[in-house]
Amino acid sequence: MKPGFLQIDNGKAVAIASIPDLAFDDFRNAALDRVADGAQVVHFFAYKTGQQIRLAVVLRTQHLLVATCDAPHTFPSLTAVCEPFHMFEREIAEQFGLRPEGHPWLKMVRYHANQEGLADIFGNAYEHDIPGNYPYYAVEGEEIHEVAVGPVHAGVIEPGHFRFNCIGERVLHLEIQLGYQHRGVEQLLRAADFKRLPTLAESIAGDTTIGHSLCMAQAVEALSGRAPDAGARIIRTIALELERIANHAGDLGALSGDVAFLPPANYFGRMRGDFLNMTLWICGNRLGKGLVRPGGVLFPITDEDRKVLSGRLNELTPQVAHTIELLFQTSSVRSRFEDCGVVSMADAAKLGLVGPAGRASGLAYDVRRDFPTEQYPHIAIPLSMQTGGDVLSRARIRASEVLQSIAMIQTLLAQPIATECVPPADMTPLAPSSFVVTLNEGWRGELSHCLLTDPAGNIERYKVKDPSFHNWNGLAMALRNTGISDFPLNNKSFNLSYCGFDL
C-alpha cells in the first residue's frame, strides 16, 4: 500500500491519532494518486476540531483507506483533476466557507445558512440562500429552448427543480438543482441527545429506514464496544432484505406503469405491499422503524414468525417470477427500455455510481459482497450485473436482486433465531478521539455513515452519504441526447431521494 493512509475495517473503530496526519499538499496528491489508480470516494468532508478546520477522506479499494489533514482556507480543486471529487468539494465550500480553487462547476449542494465568506465563493446570488437563485448553466443558440420542471410536482413528493436544455425534442443538458428542503440532518445528529439518534437516523430516508439505521448502529456499536448478538444480526439482515425487495418491486411496477403496461405494473404495486407487511409482522411498522437499535434489535423472530413469513414468501416468488417474466418478454416494453438514458461504464465510474446504478453499467461493486457486516459474510451473494447501462439493464438489475433476495431471506428463516433482543438502553460512553465509518448496501446502493469522537467521547462530526449523493448526476447523463418525453421513464429507473440528498 502507498504511504499516505491509514487501512481500516468496515464498522471497526480506530484511534484518531493513528490516521495519518498529513501535509495538504501530501493529502492532495496521495488522494488523486489512489483515484487514479482505480480508488472511488467514500467520503471527503471537513469537520472543526477546536478552533482548526481539518479535512478527512475515506476512499476504497479492496480495502478501506483513511487519511486527513489541516484544510486551507483555500486549495487547488480535487475535482479539477480527478472528477469524483465534485459532489463533495462543493459541499465543503458551503458548509466551511473553504473555497477549491479551478473547481469546475462551483454551486451549492443544500444553501446553508448564511456565513461569512459563502457569498465569495458561490456570487451574490446566494446571499438569501434561495435554492434554485442562480445562474443555470445555458446552452446557446437561435434553436434551443429551456424547460423547468419543479421544483414543486404533482403528488405527494418532496420538491426538487429539472433545468433542461433542448433543441427539439432532444435535451442536450439536464440541470438537476436540489437542496429546498435542507433540514440540517448531520447538525441534529451531532448535538441532539443520545438517545434520539435511532429515531433521526430512521427518518433520514424514510424508503431506506433500515439502511440508515442500521449504518447507525453500527458506528455506535463500534464507538461502545457493544456488538449484537447473532440472532439480532440475522434479523437485521432479512429487514435490510425486506426493504430491498419492496422498494425494487415498487420500482419495476413503476416502470411498467410509465410504458403504459398497466398488469405488471398493478401486480408489482400490489405485492411491495405484501413484501412491506412482512416488515409490519416483524416489527409493527411497514417502514422497519422502532427495530434496529445499538446493540441489537427490538423485536425478535419467533418460530411462529419464522413459519409465517416463510409461507408468504413461498406464495408470493412465483408470483413475482411470472411477473418479472411478462414484463421482460414483452416486446413493447423492451423497444422502450433499451437503449433509453444510456449511462457508459467510464461515464459511471467517473460520477460514482452506486448500487444498481453502478452496476447496470457494469461497475462490480455492492457492499455485501465486498464489506460484509451483519449475517453477509455467511451467505453466498450473487453479483447481479448488466453492461448496457439503459433503463433495461437498471431493471433487470432490480428484477434480479428481487429473486437473489427472497431466496437469502428463506435461508436465514431456515433456522431457529435466537436473540436476547434488548439491546442497552444507553450505549455511552463512546470511545474518545476515535473515527469509524460504516457502509451497507442499502437498495438503491452504497450507504455510508462516519462518526468521529472528541476527547471526552462526545461526537464531533457526524457524517451521513446517502447513495442518492452519487446518483442523481447519472441520472443527468442519462437524459444527454435523450427524448425529454423519456425523462419520467429514466427518473424511474434511478428513483432517487430527494430527502437522502437534502440532509
Second form
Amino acid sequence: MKPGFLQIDNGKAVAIASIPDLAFDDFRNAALDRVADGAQVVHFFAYKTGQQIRLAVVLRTQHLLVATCDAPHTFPSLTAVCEPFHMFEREIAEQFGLRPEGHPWLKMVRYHANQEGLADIFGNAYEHDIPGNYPYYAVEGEEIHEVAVGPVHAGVIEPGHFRFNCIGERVLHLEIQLGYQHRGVEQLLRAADFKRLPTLAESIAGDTTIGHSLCMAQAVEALSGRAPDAGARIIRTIALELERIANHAGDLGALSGDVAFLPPANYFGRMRGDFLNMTLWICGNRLGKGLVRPGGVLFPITDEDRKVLSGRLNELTPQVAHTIELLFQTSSVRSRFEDCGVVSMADAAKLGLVGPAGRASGLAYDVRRDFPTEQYPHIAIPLSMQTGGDVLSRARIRASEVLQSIAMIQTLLAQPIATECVPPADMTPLAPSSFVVTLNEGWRGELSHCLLTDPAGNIERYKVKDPSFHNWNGLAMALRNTGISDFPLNNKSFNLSYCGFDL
Amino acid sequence: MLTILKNRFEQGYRTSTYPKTKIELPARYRGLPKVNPEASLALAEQCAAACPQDAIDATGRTIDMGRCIFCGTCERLCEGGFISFTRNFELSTAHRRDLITGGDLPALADHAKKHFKSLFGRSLQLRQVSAAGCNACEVDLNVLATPFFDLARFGINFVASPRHADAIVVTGPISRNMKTALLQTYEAVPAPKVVIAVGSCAISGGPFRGSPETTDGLEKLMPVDLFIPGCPPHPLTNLHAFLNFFK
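Right, the form predicted alone is done, so what does the form predicted together with its partner chain look like?
Following is the full complex, with the preceding chain placed first.
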C-alpha cells in the first residue's frame, strides 16, 4: 500500500492520532494519486479542532482510506486536476470560508454564511433570504432561451431551482441550484442535546429514514463499544430493504405516470403504500421513524409479525411482478424510456455517481456487496447492473432491485428473529478523540456519516453525505441534448433528495 | 391489451370506505397521547427529561402535540404509566393552544369557521408549499392521491398554481432560504385563504427547533387556521382534518 493513508473499516472507530497527519501538499498529492488510480471520493470535508481548521479525506478502493492535514486558508484546488472533488471543495468553501484556488466553477452549494465568520467566498452578504444572488451559467445566441423553474414546484415536492438553457426544445445545459431546504442539520447533530441525535438523524431525509438512522446508529455504536444483537441486525436489514422497495415501487409508478401510462402509475402508487404499511406494522411509523437506535432496535419482529409480513409479501409479490411486466412490455413506455437522458459510464465515473444511477451507467458499486454491514455479509446480493445509462436502464435496475429485496426479506423472515430491544433514551458516552465512518446502501445509493470526537468525547464534527450529493450533477448531465419535455421523466428516474442534499 | 385487462383484474378495487366505516391502524401506531394525571411527579419528570422534543410538561401534566414527534420514548420509559399513545389518528385542531393536551381534543368539526364550510365544503383546492423539513410530510400528503385514499372523490385536489388555490398546506420548519418563496406563494393565493400547517416542523420547528436556519413555527409568519400534528401525520390524520374542517 502506498504511504499517506490509513486503511480503515466501515463502521470501526479508530483513534484520530492514528490517522496520518500530512503536510497539505503531500495530502493533496496522495489524494490525487489515489483517485487517478481509480479510487472514489467518499468524503472530503473540513473540521475544526481547537482553533485549527483541518481537512479530512475518505477514499474508497476495495478498502476505505483516510488521511488528514491542517487546512491552509487558500489552497490549490484538487478539482482543477480531478473532477470528483468538485462538489466537496465547494462545500468546504461554503462551510469554512476556505478558498480552493483554481476551482473551475466555485459557486455556493446551499447559500448560507460560513461558520467561521470569515469573508464570504462567493461575495454573498446573506441579507436576502433566498439563494438568488448568483449569475447563472448562461448560453448566448439568437435562438437560445432560458426556462426557470422553482423553487416552488407544481406538485407536492421539495423546493429547488432549475435553470434550463435551451435551443428550441433541446436542453443545452441544465443548472440546478439547491439550498432551499437548508436546516443546519450538521450543526444540530454536532451541538444539540445528545438525546436528540436519533430523531435528528431520522429527519435528514424522511424517505431515507432507515438509511440515515443506520449510519448514525452504527457510528455511535462504534464509538461507544456497543453492538446490536443478531436479531436487531436482521430487523434493520429488513427495514432498509422495505425502504428500498417502497421508494423504487413509487418511482416506477411515477415514471409510468410521466409517460401517460396510468395503470402502473396507480397500481404502484397503491402498492408502495402497502410496503410503507409493513414498516408501520413493525414500528408504528410508515417511514420507519422510531425503529433504529444505537445498540439495536426499539421494536421486535415476533413470530406473529413474521407471519403477517410474510403473508402480505406473498400476496404482493405476483402483483408487483405483473405490474413490472406490464410497464416494460408496453411499447409506448419503452419508446419514451429508451435512449432518454443518457449518462455515459465515463461521465458517471467522473461525477462519482452512486447507487442505481451509477449502476445504470455501468458502475458496479453497491455498498451491500462492497462494504457490507448488518446482515448483508450473510446474504448473496446479485449485482443489478445495466450499461445503457438511460431512463430505461435506471428503471430496470429499480425494478430488479424491488424483486430482489422482496426475496431477501422473505428469506430473512423465514427464521425466528430474537432480539433484546434497546431501552429508550439510552445514549452511552462516546470514545474521545476518535474517528469513524459508516456507509450503507440506501435506495439512492451510498449513504455515509462521519463522526469525529474531541478529547472529552463530545462530537467535534458530524459530516453527513446523502447519495444525492453525488447524483444531482448526474441529472444535469442526463439533460444535455435531451428534450426539455423529458425533464420530469429524467428527474423521476433519479428521484434525488433535496433535503438530504441541503442538510 | 390483454395484459392490461389481466392486471386491472388482479389489482381489484382498492379505495377505502373511510370515513363511512372506521379504519383500525396497527397496534404499534402511535396516535393521540393520553396523559395519566395520577402518575407520580418523579415519573413525569423522567419522561420530560428524556423527551427529545422537550414536549412534556411534567407539573402541568400535558404534552404538546405540536412539538411531539410521536417517537414513543416517554411511553416506553414509563411503560404507559404517565403517557400512552392511543391508536386514534384524529389529531388536528383549529388552535395551537389545543395541541397542548392531556389527551382530550375539542371536536375539530365544531371549531371550523362556518364560512369555510360554505365556501370550500364542495370544492377545495390546495397548494402545497414544502418549506424545508425532511420530505416525510410531503410523502404522506402525496399518497392521498393514490387509489386507496383517493382525495379527489371528496372534491379536494392539490393544484399547481397558488392562483387556483383556496388554501396553502405548509410543511417543514421554514428555512431562511424558503421564507421569501413561502411568503410570495401566500400572497399569490386569493382571499379568503386558509393556511394549514402540517407536521411537527411547520407547527413548532419539529426536530430542527432551535436551529438559526429555521423558524420555530409557521404562526410566527402568518395566521394558521388548521394544525395537523405528526412526524409525519398519517395520511388518515390529514384526511380526517380536511374532511372535518371543511365538510
